[in-house]
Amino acid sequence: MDGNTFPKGFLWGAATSSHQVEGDNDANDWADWETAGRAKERSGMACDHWRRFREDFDLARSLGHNAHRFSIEWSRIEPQEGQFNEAALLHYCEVVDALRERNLEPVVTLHHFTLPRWVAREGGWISSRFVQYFLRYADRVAEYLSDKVRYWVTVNEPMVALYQGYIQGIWPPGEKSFGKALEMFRNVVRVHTELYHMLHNRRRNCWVGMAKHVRAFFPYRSFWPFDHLSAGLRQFFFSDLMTHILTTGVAFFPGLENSFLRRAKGTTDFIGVNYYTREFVKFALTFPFGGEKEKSFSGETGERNSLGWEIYPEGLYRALVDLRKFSLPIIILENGLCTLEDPRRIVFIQSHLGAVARAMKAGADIRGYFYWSLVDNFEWLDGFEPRFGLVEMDYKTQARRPRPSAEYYAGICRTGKIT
């Protein structure tokens, strides 16, 4: 392919989760969390998904899409244990059958975020039986599903919801505790590996991966002892290597998130690459992890989204260029922008799309790009002012209304070249 075009039979499209769309998702822990006043507001009916989805599809198949990435919400699915409800099953089905009448290729995730009150309850993901309740749930919804859906994404960005939840404690659980981070860090494993030859075993040919959160990390460059060093020793110690040293050796999360791609050697099909935004990490002792990840840099960083994170995109082709030495083929999953300047998303589209057509020149296997996200959503802790969508929500009528970067997006869908 030349620099701007991609190849026939990549996958494009957008991305949504469950809890962020479906609305009225009331027996899962992120349901509780809201109730208690720990996000800005509750998600309610959010964008009425679950009885709009059709709408949405055609709306996605209008813009020249031809694949979608939804999630399963378990809490629907087994809201009691051991109890199915088959009509939620069955509501699936639908979603799946309404996509391919579209011709839009279903990419399934089976957890994204949320848990079963249920399970939450009885410990969430380090309960001692948590794999066998995930496999249940998992294994009955590959039932039903697995033949109609080729592409599998076990687990949504797991890192996320450890760090989140175990470590800063401010989602669910909402706790503080470096053994049960660990505790769920051996589970997503034990789960995905699990789940890897369960779908395999209900459908040879799918393709089972794992949504990972890519962030491309950077040294803090104020920090001890290096604030005194001449130019000379702070330009080797701000150099490439030293760059590698630090953010994969000092560093907890960078070597962490790799480590689950190396401990699910032979059960992974594809890398799936949720990419939004990098971060600068510095040595600090009092860190458990040996590594202190800041979000800014002063005199560094560059354009932010309305969330404060920055928008670079050169990130996406630095880490997609590290990943070619898994020797597997890579979607990206989810990578957006929140503004309320849309003009500022085409240029980021163009820009992220650029970053992808270049890893794929230097030998990158880049199989398909979904936008974070369809339509905007529910953010979780930020509630629903930060918008993502390639189509604006009025959540007080539920209307719909493509943006520009919506109908920017679909001409390179429909060509597969970046204008």
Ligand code: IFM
Second form
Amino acid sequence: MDGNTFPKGFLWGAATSSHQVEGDNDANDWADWETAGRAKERSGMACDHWRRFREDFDLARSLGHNAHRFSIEWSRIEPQEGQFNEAALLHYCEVVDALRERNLEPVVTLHHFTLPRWVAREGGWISSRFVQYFLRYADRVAEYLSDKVRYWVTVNEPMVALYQGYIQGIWPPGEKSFGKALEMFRNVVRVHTELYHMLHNRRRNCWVGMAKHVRAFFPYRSFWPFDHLSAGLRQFFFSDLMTHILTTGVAFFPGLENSFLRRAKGTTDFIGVNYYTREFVKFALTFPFGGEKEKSFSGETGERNSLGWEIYPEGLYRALVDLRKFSLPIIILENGLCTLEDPRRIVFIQSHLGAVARAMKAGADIRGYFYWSLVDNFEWLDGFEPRFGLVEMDYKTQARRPRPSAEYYAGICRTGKIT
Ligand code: IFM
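Now the other one: the form predicted together with the ligand, given that the block above is the form predicted alone.
Let us now look at the entire complex, which starts with that chain.
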């Protein structure tokens, strides 16, 4: 890493996920969640990416990207138990071919929050047959794609799905049970480990990782005297403190996340990092993150995105530097801003890539960066309102219009230099 210039071969791109962009995905658990009125609106045709993927990849190419991350929709591949849809499998082959024709390296996610309806009905992640089901689906996908795809992401942000789905109960399956959350955690580890071996058996030189929602943790002001320390001292104390919290198990979920990475060490080629904001942590017998209320009490919060998440590039730096301890390559699989004011997106990209560059200088082995997202899309419970895209969507006409921030990011992708 020389100054702010990224190395040759660095992956530059943007990410999407099937349910958020494809449209007409009506055989999964999220479709049912939407039908039950549990999200702000229904995903409907979304960005009609299922039919317009070539147009979207033309845009990505014209915007200087050399890679693209997307996900496979299991409910399209296997809409009923054991019934595989050949047309859907061939569709994803066409998607990958379309990327390759445009010199975009495909990064393929096998699970990005949605489950086929029949899997959900059988108990979803905690079904005793879940691992078997997932591996059978993934094996069929790999049969079609493994000679075309080098980079695989097994599961996207499992801890987010676990927390929202099994603790808070605000995502499918709407459970509130620590026991079930733990069961899901165990199955995430099993699925990832098995997939690693299966994908490597099919293609020796592939890279398999998981997209981890990475948080930078800060002490909740009113509980800690550390606020008055200099940044360096705070970092020193807080990382020690964090270790203590993790080992005492008070911060149960972050503990699990780190324990996942430790367990997965022999079965992970890279760590996928999804970073958006920081979290405040306090001792509590319940879930230890401060929510929005604590954040606003902390008096430390800076600018926020349109969903109210604080914009904190330093947190990305801290998280990346902290991940050096796993001695694995890192790919930033998601990082982005939802806003209606596009100039803020430019500042966001610039400051976060600055953090990435600094982390690389400090020894973090970072191989790529994917902005979330290529186009505006369906943001789960929040529907279409949050605008994360480099490309603006007009959902009525399905017209796409690259924003000035897309051009700004294109400059970085083309030159490997932050301007
Ligand atoms: O849209 C989501 C994505 O599906 C997973 N990571 C966070 C994004 C923004 O919330």
